[in-house]
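Quick heads-up: it's one chain on its own, the form predicted alone, in structure tokens.
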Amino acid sequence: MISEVIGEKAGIINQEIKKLLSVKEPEGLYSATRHYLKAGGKRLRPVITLIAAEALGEDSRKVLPAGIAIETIHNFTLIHDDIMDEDEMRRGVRTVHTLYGIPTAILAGDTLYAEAFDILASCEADPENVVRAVSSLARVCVEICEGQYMDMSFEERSDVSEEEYLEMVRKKTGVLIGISASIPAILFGEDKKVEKALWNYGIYSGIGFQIHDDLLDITGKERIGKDWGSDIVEGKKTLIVIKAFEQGVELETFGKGKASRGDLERDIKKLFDCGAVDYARKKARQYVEVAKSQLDVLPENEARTHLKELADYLIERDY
């Protein structure tokens, strides 16, 4: 089962995280920096990196630093996102800024960002390929910031389209999964066609993943380890909400900042009743099917099968 493969790879990644990202002085800063890393997580992005390397017939240990670098960038974005969204829970623990204060949380995110490139530069690969990998990850970070800005700007608008949402998701979520899948091809100097196929696999999987994540915000309740229904009360323009608004559905708690459980449950029932939830589920499935089709350029092997199974897992997980 793919869950067992994920668990096995995550164990390898966690051991490497302990080595490369330990707590050091000043302890206050590094405790904040490592808070989410210690809280766990499925390590899906570096897992994709390791499996993609194996699908290329290469030794996944050679790209392990690249996977750790990507996970480090991911955790940097989480810290800053939680500050901007004023969330109080993440991975079942209090958010970094609520524990350590906003100034320290900002510094913790900045530290992770810098550490990621230092780790990536340590990859044992052709120096030209390492430079390309560093440049590619840097461009991805720029797109993530663009996506986050788009996401925030949507909160001030009432006319966000499905196309705009999908472009925001491609940047905010898709590109980091895209680089997770394609960075082994960059480091091993694979043909550009293979690199592009893995990038597209990650992009389409990432869009499906984010749509499903939006669904979990209203269906996952306590299982998701963060504030349930937070997207609704924060006024997030998810695909589900966009589709509901197109049909004239009114949500009493939308953008209110806080809401009672009863009010939230009533609004969420409206999203189910109008078909917006089913629509989003179908859309996530469509993107994952396109993602899997990108892998046809790879040799047939167990790792390629695992990549396909992992794409399915991204939209079938319940937390």
Second form
There are 2 protein chains.
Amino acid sequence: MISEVIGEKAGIINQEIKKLLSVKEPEGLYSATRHYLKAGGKRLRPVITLIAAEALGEDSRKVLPAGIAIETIHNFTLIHDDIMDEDEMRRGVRTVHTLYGIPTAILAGDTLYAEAFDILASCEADPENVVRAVSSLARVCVEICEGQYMDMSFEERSDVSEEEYLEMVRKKTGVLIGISASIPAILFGEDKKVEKALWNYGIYSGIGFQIHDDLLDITGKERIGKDWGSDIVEGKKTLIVIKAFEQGVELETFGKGKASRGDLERDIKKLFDCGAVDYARKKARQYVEVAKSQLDVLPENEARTHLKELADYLIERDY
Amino acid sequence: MISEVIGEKAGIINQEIKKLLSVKEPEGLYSATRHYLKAGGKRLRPVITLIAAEALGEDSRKVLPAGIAIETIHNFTLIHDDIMDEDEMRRGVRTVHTLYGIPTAILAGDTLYAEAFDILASCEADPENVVRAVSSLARVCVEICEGQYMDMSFEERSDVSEEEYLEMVRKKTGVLIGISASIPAILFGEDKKVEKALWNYGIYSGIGFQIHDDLLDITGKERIGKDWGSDIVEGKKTLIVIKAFEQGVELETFGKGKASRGDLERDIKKLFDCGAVDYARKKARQYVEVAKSQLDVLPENEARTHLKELADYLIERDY
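Okay, that is the form predicted alone; can I get the form predicted in complex with another copy of the chain now?
All chains and molecules follow, beginning with the one already shown.
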């Protein structure tokens, strides 16, 4: 079962996080910095890094710092995004800025950002490859910022196209999963073709993952720390909504800030009826299939199978 | 004249900034990102980097990306600090968050942060040394965050000691100047002793620089984009104020948010009368002298003299 593989790797990662990202002085800053890391999370990105290393026939321990660096970057983006989006809950706990205030939350993110690059630089690999990994991760971070900016700017627009949405999601979610999968290839100095295949695997999986995440907002059960239908009342331009708008569907609760359960249910029924939900489901599946097909250039082994299963898992999870 | 040397180097740096940090798409994000870089600034940190390379007998062009990376980090900290401190003016222009909003300002800082590491990774030096430079800059960034956190937490305390102030200033201002001076030694693989001397030169100069900056707030002429005595009305725990408080001086306008010119002048007179201003001036001078003495392990040459003159310049400027 892929969930067992994930759980086992996550255990290794959590131990390393405890070691590398402890709470230091000043305690007020570091407890904010570690808040989400302690609250849990599946560690999917570093899990992908470890499995990708194994798929290349390498010892996954060697890329553990790279995986932690990526998880650290992920956590920094969560803290800053929550400030920007004014979100109050995350992973079942209150968001960093609601607990510690915006100034400390900004600093907590900034601290993690720097720690990530320090940890990545500690990777025991050919220094030339470490430099390439640093540069690649830095470029990924730039793209994440661009993606978040696009996402925010979409809120003020009513004409966001599917193409624009996909570009936004590629940047906001795809590239960090892309680097998670390809950083072992960079660090071990693998062939460019292999690096590119793993990068694309991550990008396409990431896009599928994000579309699925959008779907969960309306099809999922109650989600920890996030309300059902919250993307709709917050006016988020998800693929589902973009598709529905293309067909002239009107949503009464869209971007209203809050809505009654009844009104929300009526809007969500419209999204199902017009085929937008099915369309998004199909798209998520297509992206994951393309992601998996990228791996065919890699040697056939158990880890490669796990990567494929993990991509499926990303769009099958129901929370 | 050292100011001419600074001006000449700043010209080279500005050209490179234009090249490496252009405005791209999404334009709304990148114009926020480049806002302070375009507004000017003396580029003191990268100027130090270039001169330090020359003091080591090396071609300063080779460390230009490292200097730009440090200036980029400096600019990122300005954007985020201005949000935290709720400042409205900087370098004679409106602050990024007042012009573009807090979410975009957070992202602008985050973008610069990543660009800095990408630029640093592009340095043409032995990759092993580049990795060390990345790691050193990352650790510096962590300390800057800690320093800013200390500075913020001092605002809620009345018992900040001189020792704590100096530790805060070392982190908030010293370490970035420390890395500015020492990064050429890291990149060229110089002896640890030389690297340490340049690091200490930067740390001590930086502390002197910050004490002088605090002095300018009350002794300087009107400063562009910052009001006379603003540190006092904002309740900043500067060395001057700490010294005055130690002697039981009471300041009526301290931390009051705003004050009449007359009340402010009366408080500032108290700071002069109790000897706190003189004490701070003496301390700034002492730090700069210690900074200069560090350089004695370096070979005697013109650039070394320039570094010493630059340290003097840091506490003699009147704006």
